[in-house]
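Form predicted alone, single chain, as structure tokens, below.
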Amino acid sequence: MIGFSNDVWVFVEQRDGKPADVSLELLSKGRKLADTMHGTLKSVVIGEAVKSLAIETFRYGADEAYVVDHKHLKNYATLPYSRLLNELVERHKPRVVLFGATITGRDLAPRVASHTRSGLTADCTDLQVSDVSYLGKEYKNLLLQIRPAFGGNIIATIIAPDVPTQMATVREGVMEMHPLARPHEVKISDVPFSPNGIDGLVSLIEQHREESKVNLKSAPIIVAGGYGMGTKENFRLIHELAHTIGGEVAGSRAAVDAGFITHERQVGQTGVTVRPKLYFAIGISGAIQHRAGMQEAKKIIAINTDPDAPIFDVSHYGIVGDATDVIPKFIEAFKSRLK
């Protein structure tokens, strides 16, 4: 399709001048997409005193940064942020725009996509660029927007062939973050901001935040239990094993729904995506929804009573047995080695 740019943009979400991890992950992925398209990667940074943050985006692959810096933009606000992005997208027509699938990204991306009549796919778990033949036409540099569909029972590849700009929101943790050894030369384009009357229709009166005390993403060892543990009492074995080997406790959605563990420790499509060095999947069948959140772990040990459980398809070591029998033996073996 003639006239389209090969620019890949990443909206960099920030809070108090600190970038969201998902934005840095998307810059690393955006770098690969831009290289495939023989294009450029540009970060879009909006806020107050965010010049240093914009410079940091070059460590993750940016070729250029659009910066909108103004005191009225310190905190995210739907109306001014969407207005600014709408204007930038309409003016420059990037080929791809990526957002984190966060509360902010899920609010901002559809507004920009709707205003600019761009294609948008939500909650992607992978992104690729390819030339595609579709309905007898050839399309260059289409963004393959890959995500689970129908409750996670299939993986759908979605394209937006007839629009200049393709957009996607991507969940935190599904892309790897790769700082560059040799970042590109810093090139910042300052974008002027003029307050508009509509910006103040919604104002921030007071804000309260409570940081999560659980950080599964950075845990090198995770012991996850599923509904197969049977009872909350049995699930305590998961906690005991994790404590013995210095790991974090996690669970599947079924375990969360059963009340065995809290939602903040859920791994999977509707939870957290993790890449630990060691992942125990105990009493977890291994449905695609859960595998989407842990299959990139370096080593996976699965324990399940069902020898045909899908979790064994992605595990490096599999044990067929009752977790209430196997876990105590693991704990005993670890403790004996620590003596």
Second form
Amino acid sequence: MIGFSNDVWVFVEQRDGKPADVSLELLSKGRKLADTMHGTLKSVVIGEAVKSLAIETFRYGADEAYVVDHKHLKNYATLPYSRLLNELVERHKPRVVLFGATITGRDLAPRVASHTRSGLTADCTDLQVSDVSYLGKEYKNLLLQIRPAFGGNIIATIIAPDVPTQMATVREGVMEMHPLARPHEVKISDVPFSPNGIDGLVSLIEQHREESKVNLKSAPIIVAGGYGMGTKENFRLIHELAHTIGGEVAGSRAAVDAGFITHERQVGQTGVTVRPKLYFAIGISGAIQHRAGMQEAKKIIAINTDPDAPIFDVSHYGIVGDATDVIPKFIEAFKSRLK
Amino acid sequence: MPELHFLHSHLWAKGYRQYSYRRRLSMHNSIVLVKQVPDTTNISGQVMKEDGTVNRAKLPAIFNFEDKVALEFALRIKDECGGKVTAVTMGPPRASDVLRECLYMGADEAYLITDRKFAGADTLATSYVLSEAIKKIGDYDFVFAGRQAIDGDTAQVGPQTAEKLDIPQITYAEEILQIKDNSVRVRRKIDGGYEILECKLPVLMTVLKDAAEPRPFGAKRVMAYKGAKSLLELEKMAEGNSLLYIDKLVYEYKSRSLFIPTLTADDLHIDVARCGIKGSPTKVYAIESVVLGGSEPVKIDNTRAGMLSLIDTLMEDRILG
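And the form predicted together with the partner chain, for comparison with the form predicted alone?
So here's everything in the complex, that chain up top.
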């Protein structure tokens, strides 16, 4: 359509001046989308002393960066951050704006979408650019926003055909991060910020953040147990297997709910999305919510007593049997091969 | 300035109250946004149509749980400070079911926002209608809502409504720590931790599932309000009986405090171009049911030999060892 830009923007979320992984993942994805649309990829960086962070975004594909650097912007706050983005979006009318589906992204994106009356789709699991024919009209280079809906029972493709700006949030780990060997030349536009009395309506009293010590995302081998493990006692076998083969322990949501394992080790739609070299799904039936978080693993081994469990449909190797019987056998066999 | 320190929820559950502050703190009115949702947590085969879409009619309609938690927040403020709690839902006529449940829990009034023109709304169009309804109801210090509804999981309507009301928002609220006459101190979840914010009123807050235990229905309140009816329900009654006149019915239900006020597009004097499908920038372009990979896994025998061959394959592929 005439009059719409081809710009793709990524809001770069930062904590203490460091970018969130999801923002870098979105830049890598945004690079591809911008190429398809013959457009420009721009990073939007807001914070205090964030120049080096802005430069880093060029390594992940940015052509340009908008930087708002001010001491009042050190920590994320809804009102000033959304005001800045509202002004930027209204002035430049980007075609696409991507946010991480983090707590910050889910606080900020709807506020900006509301003000600018843009389309916004939450928690996309895939983004594509395509020509679309919809209700008898032809649209060039629309953003297809693909996400599970209805508790993961259907996959919906959402479009926002008639508005200038299409916005989406994406969960961490869903897109892959690709640092460029030869980044584009750094081109930064400094955006001025003037504090506004309205910002004082909300004040930050204190903040506590603990970086998680668990890093499932970068583990090459993950051993995940589900509700089918039966007891916390049996779940120890998961730890034992992980320890033997040098993997990280994880669990399904049902395993977390049953108290077998902590939430920070949950794989799936409401947990972490992982793509390891090897993933064991043991005593996990394979609900879509879980599969959404692990089906990109290179090799998947499923162990389940139920031969019809849906987990087998996404697995490369399947063992039908009881985990308490299979795991010790596997450990013994593995140790014998190491000798 | 008088202020009130909120007790931890476990003390609350035991029925502790800080009466000493009660009269000194000004009253606070709350509006609570609630939604009736299809129960997506228990979708069985019969609910999926052959073309892969969901047969909503087959799904039980339930009260979105986080919205119940939001109502509990509002009721606690009323318990402590006094004031009025008004529940609001936008939905089809049958959504008055959740409004009755709000009355059972303790809401003073419940509004049904309904109109065919509102059908098919995405979060932007929904937040427009809700914000106009809130403006019409008016006189509030707090707007509460659940963080998200289980049918869409978007968490967008809260912040979008706050933006349209031009008030601050606190999303992912975990606990109200302190209420003053014109501000509130709240602990909210952030990525990897929590923060404490102090915010001037009015504010819109979205609350997390574990933030409070919604109180059970009061038996007396159920008896009192089970006959509460919305305008549409009264119209239906009138249609079925030529002796009933709708105006008379409404008058009668109002005088018995059993009337669920209903607001339509006309009542709200709103721009219909910003409502429903018309006012929704996002459209569902395609829907497909989740199809599993379809590829059969390699079956490994549950024997020592089976394990050894699997381990050898993985080692050859440099995946293990």
